[in-house]
Amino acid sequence: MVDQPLWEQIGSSFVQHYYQMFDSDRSQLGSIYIDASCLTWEGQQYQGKRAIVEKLASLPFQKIAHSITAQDHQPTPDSCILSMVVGQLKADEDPIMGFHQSFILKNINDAWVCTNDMFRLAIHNFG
């Protein structure tokens, strides 16, 4: 077996970290933004870590399970890392969903921190 670029490392271990804080306890998520991060959220735009840790935290569902298919990741020109991820999500008792998330991740004061997060569930109204 190859051994993963480091890149692939870093963004498999974020993606896996992320989720599994997202999944039990969304609040403690600040940990991986700083005060000059963005989050897109189903178009709406959020900046700054308090923003984002609020609207994660205020989602109106109390379980959520996530499910991961498939993630990429690259190296960018300015040492980030982009990551894309796709996968289905189980909130309460809604049904399963598809989603798909991308987030940059820079390395500060040798911390790998979310600078860009964009997140949209895979939902089509072919109407």
Second form
Protein chains: 2
Amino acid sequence: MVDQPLWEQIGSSFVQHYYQMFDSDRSQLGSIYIDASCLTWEGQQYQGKRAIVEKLASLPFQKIAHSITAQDHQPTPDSCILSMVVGQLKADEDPIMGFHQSFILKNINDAWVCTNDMFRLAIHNFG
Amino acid sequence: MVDQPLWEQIGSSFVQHYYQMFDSDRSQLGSIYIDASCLTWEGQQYQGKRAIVEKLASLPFQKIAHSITAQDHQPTPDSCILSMVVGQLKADEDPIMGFHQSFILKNINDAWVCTNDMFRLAIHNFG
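Structure of the form predicted together with a further copy of the same chain (previous: the form predicted on its own):
Zooming out: every chain and molecule, the one shown earlier first.
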């Protein structure tokens, strides 16, 4: 495969945009989801832009900062992009925690939106 | 959402089958991939059933055992299933390591195959 294929550029731009927006004002994240989007957050399921943003906005911390350890991107047979992110986050004054998150991105009307989003803290895997 | 929707049953059956086969004889895993399948293994990319199985078979351990900490499944807009697994593995006499893996499953000719597979050890996130 060639260096920096298109799906890699799109996936990494999305990932950068997502965490920048999450860390600065996560209530604005509705712009990346559609009504068919699914979020599974620590095993809890939410569907649709409104339910997803309500969940994200209601998370019980004021400040959060993500840092990305590794990210992988692949094209799917249906012309979507699968992205998997491994990283660390610091919420308020809590200790730094590992997390992993997977996204599917789909091009709809010339814009890339997130149709699927799964998030887990890594802490459960080492508790 | 109802308890145990279909995608959850299919996703968790696939995950159980995949790790059982991986732990008993990973050279047999070709049956779950197709020629369009992509694998990203610790950041390295492989495409196609043959290249993927060659990579998996060549991994430098004799014995391996996976245990799953958490798994999430979602339907995608293209009638696929996205699965994300968090778990631990023990390879030969190495220390237990955390891992995370994401799959996209697609129904082709009445069988569910894996079109996308991404694997990362969690160790890099805590090194």
